[in-house]
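Starting off, we have a lone chain in the form predicted on its own, written out as structure tokens.
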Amino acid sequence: MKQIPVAVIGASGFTGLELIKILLNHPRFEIAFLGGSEGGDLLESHPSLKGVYSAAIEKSDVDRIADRAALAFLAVPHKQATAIAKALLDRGVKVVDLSADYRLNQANYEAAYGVKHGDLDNLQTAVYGLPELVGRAAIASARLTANPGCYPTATILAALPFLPYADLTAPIIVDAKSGVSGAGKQCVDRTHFVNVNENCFTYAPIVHRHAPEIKEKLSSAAQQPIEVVFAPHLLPITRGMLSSVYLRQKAPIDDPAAIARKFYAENPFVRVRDESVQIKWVAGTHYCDLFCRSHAGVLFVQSAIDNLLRGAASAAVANANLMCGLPCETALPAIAYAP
């Protein structure tokens, strides 16, 4: 069976490494180009790959990418992806963009990121890459998929089954916690060891850039405006994410777990558990684990994901699978890093 050549742009970062690890075990995708802002040796960026895979990271050039690849993963910062995506799409290359550049509508993007959007035509046709929300068929027909943010993935998957049962005149409260790898490979004061170690703290509460993404997508799913109160926290761990979501109920719910299981019956990578979820159970996998309880008129839903995988790289591969006519679950990691 013919291989499908793919490119990873931003190969030197954490997400780039996770993409490479999945692609090396993929039965149909073949890495045809690794790109970055500068050239270099892949093993200098990722010494863990020594003896496993070696290649050059080339300076990204859209013509060379288009000559070699049918699909490109853009693991680059927001505001940088737009020009690359537009140029690749013009050359017939499908794109999975892991930045925020195509996730939001124009007004929300420009308000959250403080810049005019540079590719309104493709923004209008981009598909939000959360299959449980938009449906697999929509992604399968897309030329450009906008990979969701990690916090929005965990939060939307928690809230989505319960929107018909919630009093949406009240805000949805989200208390979320992430490992340090979500901040990227470049160290800043907030992610310095002496600040993170033996510590837990909130950053950008209420005004975090993922709040408009959560609000926009849940409002669209509910077909009415929803307010979201979002408080992200940083945990002294490398990877993983735990999101606790609180929704006011319209009426008492006897068995919220049954609702969630029915809603996700066709989605094998969403697991509904009978006990409170743990990051260790999903670290290294594409799974999203859910736990839900109803109490005192409030629905409590907890979700756990790996922020680098379900929140980034494996989600991108799932979207690429659909865009290339493959089963969504192809090559998605399923064995957790436990203990």
The other form holds:
There are 4 protein chains.
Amino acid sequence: MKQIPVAVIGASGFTGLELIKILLNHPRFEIAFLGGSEGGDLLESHPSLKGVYSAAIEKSDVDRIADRAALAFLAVPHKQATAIAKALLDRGVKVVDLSADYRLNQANYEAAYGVKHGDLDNLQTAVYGLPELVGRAAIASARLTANPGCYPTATILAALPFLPYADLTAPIIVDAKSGVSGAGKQCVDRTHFVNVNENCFTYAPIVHRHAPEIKEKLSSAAQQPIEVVFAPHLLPITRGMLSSVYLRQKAPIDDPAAIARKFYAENPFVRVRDESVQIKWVAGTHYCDLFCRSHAGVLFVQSAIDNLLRGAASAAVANANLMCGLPCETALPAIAYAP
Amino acid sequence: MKQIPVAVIGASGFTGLELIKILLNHPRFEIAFLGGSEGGDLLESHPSLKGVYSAAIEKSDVDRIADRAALAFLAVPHKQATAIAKALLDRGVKVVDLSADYRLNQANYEAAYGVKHGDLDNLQTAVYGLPELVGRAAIASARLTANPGCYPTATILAALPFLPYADLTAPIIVDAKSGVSGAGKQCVDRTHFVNVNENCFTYAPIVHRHAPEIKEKLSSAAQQPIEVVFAPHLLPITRGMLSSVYLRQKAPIDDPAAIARKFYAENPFVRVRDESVQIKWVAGTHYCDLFCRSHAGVLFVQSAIDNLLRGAASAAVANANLMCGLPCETALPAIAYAP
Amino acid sequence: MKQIPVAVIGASGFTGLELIKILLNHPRFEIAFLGGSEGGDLLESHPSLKGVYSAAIEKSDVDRIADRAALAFLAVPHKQATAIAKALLDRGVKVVDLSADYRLNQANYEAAYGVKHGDLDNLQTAVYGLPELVGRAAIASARLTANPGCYPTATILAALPFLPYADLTAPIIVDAKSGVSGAGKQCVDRTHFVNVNENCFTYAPIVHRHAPEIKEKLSSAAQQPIEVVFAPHLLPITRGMLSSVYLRQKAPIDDPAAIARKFYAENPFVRVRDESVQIKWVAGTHYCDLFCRSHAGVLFVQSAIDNLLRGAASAAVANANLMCGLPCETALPAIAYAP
Amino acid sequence: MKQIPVAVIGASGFTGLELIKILLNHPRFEIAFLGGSEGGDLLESHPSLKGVYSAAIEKSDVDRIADRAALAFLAVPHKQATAIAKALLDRGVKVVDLSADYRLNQANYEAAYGVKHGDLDNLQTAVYGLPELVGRAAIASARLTANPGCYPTATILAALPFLPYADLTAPIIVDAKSGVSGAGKQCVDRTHFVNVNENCFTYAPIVHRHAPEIKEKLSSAAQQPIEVVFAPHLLPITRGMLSSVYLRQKAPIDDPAAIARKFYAENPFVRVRDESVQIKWVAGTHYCDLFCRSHAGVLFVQSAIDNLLRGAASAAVANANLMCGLPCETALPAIAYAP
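Since the structure above is the form predicted on its own, I would like to see how the form predicted in complex with another copy of the chain looks, so please show that one next.
Whole complex next, starting from this chain.
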């Protein structure tokens, strides 16, 4: 019954693991290729999979991938994705790129990442893979989707229903908090247990590379330039993300939750809550939970997502579903890890 | 396709939630009754289920349960299970009791819990629900299984393959560590975040009520009286359990891992590892991971399980599977929450 | 050499412990009375003090306190402080009240706490114990100081230098995060380890009782009404607090750090940093660390404090120092618990 | 009043920081030299010290150290200490070595560390710096003390009072648990937050290098060869250590706590408790807390220490105190970080 062969490039990382976990339960996708910068045994990277699934991680040769897979997930560092994506697209393989390489327009990309973009042709046609923003149809017809960053996903989903109600001449304030898995598997000072545990701090406030992504996408949605003041924080937890979004209102808003509910009426994976959202209620799932409250002319909207799922792997599978003609929600994880 | 209606009594607790999570993915069981000491909305107890599953928690009326369910999981405090179990068995409902009420023989129970046992008839026929210890056939023919405690599960699975190799005139030493979810949902000093976080300590060392359970079951398996020195610790984590078991060897053991592998050859949910086991590799699953090493005439065997799953809910579903003629492994969770 | 006898009322709580820890190292204060709602052994409440200090906790009889102490720290729940404070002041004992009872003006207090204020006379003369806001002289001449709340301390210290530069017709946005010790020693759902661990969420956003305190004090400092949008979060850590304050600027600000440094030039326990502040760098100390950055007409100021010290106990000692004619900084903890 | 100039070599690490924190409060030692493998600003390594203490970290030139300091603390990796220690001793500087280089006899050292020992002369005269084991007089007359490892400290202090009561033909079983700071400041897989958080596992069980240290010292104390089965675990906490020690008794022991209390009667920094020990009660202090219970012919003794203090820095200061003719307890931290 599994008919669509897919590749996961970057299988040894956290996002690679999450992709594999979803794909193992997917009724229509089957894993046809696991790629990495070096070959190796999947179980060495992910010992939890012992007895569940065993496979080799292979060197990411594009011809081999194209031989075996109809669609590839790229979970590789930014700046490394363009070369692989271009080669795969040339060989007729659809691509969901989880790196930052196709998220921004050329000018914003080059300013944020300090390099020339390596694949301008495909950048023109890449679709930003946030269905709530661009529509499912746009993704369904795409050959290349740029999976959104985790902070932008959480923030845009919070802000989007309220753009028509907001005075966008005032900057949107985003105070966001992420678990450590968002920083990847590599050991650096910022991921050392002792530096994270019993601690909390902002990193790269204002200048974080997700700020231009939020700004570009919200400006485009609102069709007017929007400023964003963005302060990302590291939380002493493994997975999950909260984004507090503060918008200046144009006029009093009676029932912001009703606005959000109406906006997301067709989106079962957005839950608008009457009480504060909690990371624990979404960790392990594709859900984005929202909570909103208005005070003193300011709208406070808070979103909670799992940074590795809705902020990466399950969002990628949702895009792949659409690109392959499957229902968007196919195999997206819905049962949280709570307690 | 779901044909066997089951009840979960104690649906508002942690174990209740884990049972529901497994049952929602179960191909043959369907939830027919959710019971609690008070009625209420399931989502108030478990907000993470919003959009996934909605149901009422009802007062645990035995007639109603018997009307609707063929089998009931009892996730209620010890001393409260006998009354419900007895009434349900009388009405032809099979019971998997997750409390301690049917785990011990009368003498041990009354010594450990300080009360007369309330249902001696069923105690005689209750089967201790650890298939690796009693055999799958015994459980398959039971009407009442006593689901083992979490510490006993982890400890017995570690010790069992090695009983023939151990000098059982020496006490078995068990230094075990559990996540806080094992203490239940109630707020007490020992579950206050500030008391647990950045801390570790034993509680009820030697006299913990799981000690007689380990002792009775291992003695019975070895057909000789065994002494156990048991020190349970609280870890500052939510879920998971490690049990370090130290056995005095009768004679040198060349390759303890080979002994364990052979013993568990037919048990896909026991994984014998060559490297140290880790809680993270089993959390979210029914797996029991084992690691063993021999030194100076002592065999060190360490097991890792998820205390809420292999130590409670998924073990209960495995028992229910057998009691209903299904393959033991049906719907048992295998993919860990890692990272 | 220790000449000034002081009382700690509420000795069994977290704040009581912190007060005792500071007082044990204080060159001029000596503990003359430890009070609680029930009597008992101090070591039962705080086993870490074994061998360091032993004393009885006595019932808080005001005559006995007045017999023995020249100044009393009240670390009791709000609504309970007024009766004790009044009686002690009548008996000539100076009072540092760590509850909320004397922090707000009558109208704000009665609106926030839903009761008539129990001691209007002393409320008139009580001094808000934040030296950076009211001046050391005002505290030095007070008989009763109202120790500020932890969130207000962190927030006011962040905002204060910038009030002249801010457009205060726009609400001040405060996104704050606190460790669990701020919720006190009592076991409630919100302090259960399993609910806090691997989680983060706002509680009482907008309507938290510290919001009117922040609003009243900043409005008074700015001599104009200020609106505050306040979202407090619970962090899965024991101690520490971050407050992100977002202010709309009147005009571009070149070097906000220079403004803050100048403002706090005489305050050794405020450190203005060039890099992001971290909870770990202040936990265990009286320091308030500040970081500021301007973007798009918004000033982002973040403060870090230890909620139990600068947000409670060490602030109380600083006030007591001033009220007793000692240098403000006497015995305030400066060496962090890091790593 | 501070008259004895001391050097801290390895000032940028966790142990270096703890040494500095103690020395800043020491009435007789003053910091005369801070050394590192590279020079730099102390505040870059330890931003929490801003405003408290500022100094340069200098390259560890032995002549310069000898010019300025009468005693040096070496907090450098093993294998690197011998060269520095030898040179400093040659120049008349006393040395407290916190590395493993002088802890073991030659044979054990070379077996455990796989290299020839680099300074056999001083190895002969080095004194193992555990006063409870070797006596204060031996340390007082030493020019070089080898500061014990953290696991050996916790374990030996637990076992020592009971050696005369134990059947030492049976191996001593040690199930120990440590916070992550014991692994040092370097970022490696084992210190990555995601790998530690919500996890627990043994590392290097049986073969950990602290096993021969425990074995050598206990054998020497008992004057008979002792076997040790040692399983060290990593806890998801920053600081603190528990060691569970299981001894086979020669004969029934009525009141093990009384034995321990008598043994440590002269040691104020060993506290024998009637209830289970907790890491939180010793973290931040030089205390070693003990709890003991006898069952089935086995004695269970559990110790709790702060691995960075009693297991490293404060133990080093205690040794330095003795070596400089000061009371052993001078400036040792006694007030825990609790809550």
